[in-house]
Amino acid sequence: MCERVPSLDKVRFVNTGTEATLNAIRAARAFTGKQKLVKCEGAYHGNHDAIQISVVPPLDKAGDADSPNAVKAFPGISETVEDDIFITPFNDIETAERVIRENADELAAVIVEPVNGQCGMVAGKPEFLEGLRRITDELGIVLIFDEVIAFRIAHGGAQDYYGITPDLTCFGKVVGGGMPVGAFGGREDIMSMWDPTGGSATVQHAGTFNGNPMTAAAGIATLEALTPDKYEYLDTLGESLRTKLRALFAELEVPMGVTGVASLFALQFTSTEVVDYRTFATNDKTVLQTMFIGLLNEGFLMSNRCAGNVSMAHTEDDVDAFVTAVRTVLKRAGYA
């Protein structure tokens, strides 16, 4: 992992992406001596209290688009966490810079998905991600990349794809070859807080199954198999899929779009360009559900938000079969 990912001086393994973001946030707080965070509206970073905020907030509670409220995802989350987090729109560097600068004295970290999975594999704009790096670097705030999903877009992950080096990175899924896994790592000075050689570590990290041998073996085999040429193939196949879907939607004059990057994609049931949570919220949820069930009937299982990915098992024939299945579902729904 350290040879592969630009930002990793050291890495520690856990069992889930949730544990990865939990420990990265804890590290940022311990390292900076500050408490508060910035995250993007509509981003999912795991199932722990600190970050289960404004994941899919109701718009009547979410506040203004350029000054979103912090909204707890569901009951049972600590009453204080909303006070410890500031929300900014994804892909809006002007608003993000204002939020960060206004609260810089209290901020431990900014956490961001380079590709927003919750909103349909929406790729971060280079100027947005580069801006976050510039501002956090200037102000001494830890920048955390959540690459639990985005790691699959390049050999060295999204940070390799974009050419941006965060301070800490969180991983899951891909690095375990299908086994339960998570990981987090980054700068030597931050990761050294777990070093016990001075008598005791600054930050504790316990877990019976952390870095277990079965997951490690599966992860090594997967990463060794995913060579740079494999990512070139996946890029080509993913772009082919998105191009053919866009051509289909134009042909049928259906108010739909497709988002994604590299091997990732998602169907969007809106004529609005989806770049963040508010534009994602314009999706027609009835048509989305119709498509999800319809594709199941055609033999294609996607997430319940109609997001998915191509893999090395897929070919151009699979892409064509999927596009045909989407056409079939739309025809049944009265669009063709």
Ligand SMILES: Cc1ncc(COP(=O)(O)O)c(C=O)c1O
Second form
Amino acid sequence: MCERVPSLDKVRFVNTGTEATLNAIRAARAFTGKQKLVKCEGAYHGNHDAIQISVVPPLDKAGDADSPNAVKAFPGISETVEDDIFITPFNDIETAERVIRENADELAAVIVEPVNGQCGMVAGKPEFLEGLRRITDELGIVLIFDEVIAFRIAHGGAQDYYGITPDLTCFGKVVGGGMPVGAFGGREDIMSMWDPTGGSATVQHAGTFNGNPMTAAAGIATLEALTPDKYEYLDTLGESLRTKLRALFAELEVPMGVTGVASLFALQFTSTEVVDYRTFATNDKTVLQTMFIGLLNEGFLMSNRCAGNVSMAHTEDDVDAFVTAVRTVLKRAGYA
Ligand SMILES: Cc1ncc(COP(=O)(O)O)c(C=O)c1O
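Switch over from the form predicted alone to the form predicted in complex with the ligand, please.
All chains and molecules follow, beginning with the one already shown.
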């Protein structure tokens, strides 16, 4: 992984993406001596308290679009975490810059998914991600890329795709080849928080199954199979799927769209261009549910928000079969 991803001086392995973001945030806090975080509205970074905030906030609690409230995802989360986090809209660098500058003295880290999975594999705008890098660099704030999903968009991950170097990166999913996995890594000086040589580590990395050898074997086999040419194939197939879906929606004149980048895609049940959480929230949830069940009946199991990805097992025939299934469901349900 260090050969593939240039920002990784060191990487440590855990069992889930949740533990990856938990440890990256902890490292950022230990390294900077500061407590607070900035995250994007509508971003999921795992199932731990610090970050289960404003993931899918109800709009009547979410506040103004350019000054979103921090909203706990559900009851049971520690009462104090809302005070330790600032929320900013995805893909809006002006607002992010204001939020970061106003709170810079207290900020340990900015955490961002370069491609927002929760809102439908929405690609980060280069100027947004580059802006976050420029501002955090200037202010000495740790920039964490959550590439638990987005690592799959290029051989060297999303940071390779965008040409941006974060301080820390979180991984999961594909790097374990289907086994339970998470990993986090980055700059030597930050990762040295865990270095036990010469005494004890500043931050301890406990966990019975950390660095699990079965996961490592599956992950190595998967990553070795994913050579650069495979990414070209996946990019082409993903683009073909998105193009064919867009053509279908135009032909049927349905208010739908498709988001995604490289092998990632999601159906959007809105005519609004989806670039962040508020535009994602314009989705028609009834049509979404109908599509999810309808596609299941046609033999396609999507995530329950109709997001998915193409893989090396897929061909153009699978893309065509999927597009046909979407057409069938839209017609059967009376939407076209
Ligand atoms: C972007 C992102 N971060 C973190 C996680 C948490 O990973 P895990 O489910 O392995 O805990 C997920 C899971 O889907 C994710 O999509």
